[in-house]
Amino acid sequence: MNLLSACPPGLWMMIAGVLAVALPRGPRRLLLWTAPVLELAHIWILDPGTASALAVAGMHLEPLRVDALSRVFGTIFSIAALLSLIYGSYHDDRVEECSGTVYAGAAIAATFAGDLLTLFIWWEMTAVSSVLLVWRGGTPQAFAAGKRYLLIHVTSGVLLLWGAVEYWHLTGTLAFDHMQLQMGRAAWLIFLAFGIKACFPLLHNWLQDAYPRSTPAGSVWLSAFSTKLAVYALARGFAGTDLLIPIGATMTAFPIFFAVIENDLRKVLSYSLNNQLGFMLVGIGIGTELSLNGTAAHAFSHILYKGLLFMSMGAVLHRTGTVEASRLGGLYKSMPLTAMFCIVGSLSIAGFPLFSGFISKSMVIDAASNAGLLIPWMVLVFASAGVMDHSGIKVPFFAFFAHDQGHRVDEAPRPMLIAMGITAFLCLAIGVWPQALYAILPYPVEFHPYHLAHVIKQLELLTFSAIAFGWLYRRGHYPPEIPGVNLDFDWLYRVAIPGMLRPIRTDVAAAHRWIETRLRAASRTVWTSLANTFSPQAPFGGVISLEQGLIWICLTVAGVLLLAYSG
């Protein structure tokens, strides 16, 4: 027990990951399988209030820190890494499961972390750990998308080490508790360094771009960890700051937009994980209990059934060799199985009652209310009813049932139904009893999802949302599915502003070829001199006697005497 007290959960993830590497795929398969369940145990056999210390180098170091808080994350990263091991396992990629599992350790180390270095490491370790998940995708879009997502996360990284510097200086401590950003720089910092893993506006892009270039599995593996860890962080050090309300709100409407005319059905994914951020983030900031319980709670929904949607499009992309829109439609008739978990994950994340999402989401919704945030409830209202169109609607239609391109393929591989099976009852386990997810968040619940009231409205922004759909695409005002590129805000620094630079880089380029040019005639130029006056038919390169040396040596020795006592 005193082992177990001393280790942060999400360690032992880690050393299995790592050992795994050098083992065959049996022996893999079960170290891997087996470390998720034990660290589940080992989450709910500490107390809360546990906690271990360490002193190194004058600072006071908390590796190990348990609360309800904590625990809730704690809980969901462990179930989604076992999902994503068992979904993964239709082939057999040794770094994509050992780097995921490294990965998923890492982020369940995080949430236990109580001082900001500690974070800092577990932070940095995500980074590394998952970028690999991209670069499996074997392309060279997604090995280029690999590098801008390190360089963008390792920078998140910097800026977490500089703030906790930083506020070391400014408090003298390192305590990862509640901040202000009044604090000053350190606590914008880490507010930034939290944003971008976050996607705040604008910091956003990283996840369009990684996300859907992954393998199959990758895609499930970065749904899951990343992003909520930001979330958990925001919520543990900025709850209550007023900054995120708008900046969630903004994150829950304008995705809608470019999900809608996507056709890159996992695109259209990773921009409906950046809308349900905005929920997350949004009770972050108003900061009640019932809004830090909605947003634990969202979460906690938010991974299973997330992950059961890039679950389902990746054995689209298995079968088929595309998730593109235009290319798909009438697999139903192939992949029924899959076809029916995506949609238990579309009615999840459209909030249909009795379904995970709406136990969850509907807390966030409540609480903007119950705080008189008119504007923002009603952006949140509106975000809801897209997310019935882009996700709940459209990624199930297009995909399954829309223009039948004639695909005729096997049902997904057998993990894959499995994975998703499990994920699939998760969603409507929760949904139908969402006492046994309340009971864990991180204050006492007194919210009753199943009010006739909020039922009958929630239905009415469904309906209404489903309606519209039908109506626009029957009519063909319906944005239509065609390959093509959307411009995000990546486009300024990718192209834009690369493009700018072009003619500076032109300058620079030549002046690096006219100094380059100049160094290599001068170099000619003295090694010349210098083979004309030291080869053996030079002055001096000829063979001198002894007697000779021993004059040059010491004429050599008085000059440099006479230098030095000249003055």
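If you're wondering where the values come from, they're calculated on a predicted model, not measured in any experiment. Residue numbers count along the first chain shown, from 1. Think of the rigid core as the biggest set of C-alphas that the two forms share within 1.5 Å after superposition. What changes on going to the form predicted together with the partner chain:
With the core held fixed between these two forms, L519 has its Cα displaced by at least 2 Å.
When two forms of a protein are overlaid on their rigid core, residues whose CA moves 2 Å or more are considered shifted, and G559 is one of them between these two forms.
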The other form holds:
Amino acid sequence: MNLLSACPPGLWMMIAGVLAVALPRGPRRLLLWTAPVLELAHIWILDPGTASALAVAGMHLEPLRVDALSRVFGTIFSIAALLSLIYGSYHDDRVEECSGTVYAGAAIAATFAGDLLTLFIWWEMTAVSSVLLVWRGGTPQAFAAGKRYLLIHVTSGVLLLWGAVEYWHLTGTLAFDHMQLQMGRAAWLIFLAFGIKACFPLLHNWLQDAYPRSTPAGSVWLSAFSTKLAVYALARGFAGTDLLIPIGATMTAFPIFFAVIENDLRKVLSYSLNNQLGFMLVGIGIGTELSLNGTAAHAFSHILYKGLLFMSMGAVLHRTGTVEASRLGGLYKSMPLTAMFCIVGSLSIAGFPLFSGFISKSMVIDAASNAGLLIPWMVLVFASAGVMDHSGIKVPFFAFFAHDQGHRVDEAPRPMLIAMGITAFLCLAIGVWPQALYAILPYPVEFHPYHLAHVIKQLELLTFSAIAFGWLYRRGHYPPEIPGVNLDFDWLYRVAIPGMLRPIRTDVAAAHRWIETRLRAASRTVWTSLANTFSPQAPFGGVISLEQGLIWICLTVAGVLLLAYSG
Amino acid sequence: MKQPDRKHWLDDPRHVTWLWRGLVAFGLFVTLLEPLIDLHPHFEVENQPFFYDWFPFFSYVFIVLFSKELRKLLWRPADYYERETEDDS
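Structure of the form predicted together with the partner chain, given the form predicted alone:
The complete assembly is shown below, putting the previous chain first.
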């Protein structure tokens, strides 16, 4: 077995990320920037079907398993890592670059894990490495959000491990293959672990809590990997699970309402990310070749356009010091290129013809209609109108147009512009030439997005959504952007439950103080008595000779033996 | 800090009105195309006249107006979490 087929893709990125910490800027960048390129080559050198086996303590592990599904996710993760590195090179942040690279490497390695234990290891590695990106936000709020983020992600990992152990007991194997929820607790635990990372409804708040707190580049890194790793895991483990259809449909709809009233534009994008994950989960739940292709394609294009939108808002944050819509406006005058790239991202996410979202989202929606799923289909169309609002219009409109707030700043730094330019090009390339994306999808593709009827329907949907915005805005019905926070489900564990536990916490603290006082008193007593016994002035104190010592030992042993035999 | 002083095209409200009218005209254009082509409907609801006009329009209006009401319930001052928790944000 050669080295390439023994090591999972992503491993080198993790090693490079760790080694680079000690290097000065030039060699560090060389090492880090080449790592995703090498990983991409590694992924495409490996043939589908390649696998490596390892026996550990009676368990048969498969650290590497290559197939079409893992390859498409591994590919986009490598591209996203390189783009994030380019984008982040506007400043010299060793921790951000290195932890981001380790994070991306872990996500890539996880997509090639053939067993649940290997998946667990890389799953937890993504959590530990990515929290550093949240903490790089550098504010007390970022630190607190990072702690919550870590707790939730580690919990997801623990559930995955627990599920894996149960699965092993149940089936006698750890192979990460398709499973049914009917299998019982093992499958449900694994499903829940994936669901936490995939932002199932009510489990979603870690995303909106953490991502907007990071640095401009940190958010770009974060937007690409964790949630899409969960999408990959669900696609591999739970394709065709009906429950994912209502879960995904709910996810497409509910974040829209929060995104409309949110003032922090990176938080708007986080809600929007949650909504896009819903489309992917519906595709997994339907479980047909078209829908699974749609999920993989949507994950691929989503990572690019969502990254592009986070990049543009990161550039705005970097230049103006804020991404609050209430403090922005008119920036197209100072940052025309950033505005243009943001609009490309917006057109892509909205699904405008010739842009990537038009291809991938249509595959999922068509799969729903082909399957005759009327209500999920209507929810997806409804959500498409919502996407047009929060990401298609709101983000570019309030940042770059709307009321000019007088920001007169420089255009984004060159590395940011280069990364945004490449990403925008890829968004367009997928839209114009989808065959390249089709070629790497898990199943053969028979899909024709540029059918006239499809184009007309989509143009009607988008145009009349935009007309609705114009009508509401011109008549003053569109909610004004106002500073503040909007409560979401995390209120429960950030305010309500701690509030309920406060009296108990007071009692526990009092009990802790009581026990501590008693223990300190007891230890003082023991210490004093030992000192009194063995101090130089005490009967047993002072220095004794070797012979005296030996006699004491012999007497003690003889005493113990006598006691033992006498019993 | 740069100080751009030139007037931009969008600074003129007439141009914004042109854009708005252009959007409405484009909407009417694609609507008029609809009866000329077979839309390949999968569901009966798609056979409703101009479904892809009114459904997204009213969905959008509902989303915005409902969110506006939701804000009355959910909005709190920016330092809400700092005040409500001891070591949090």
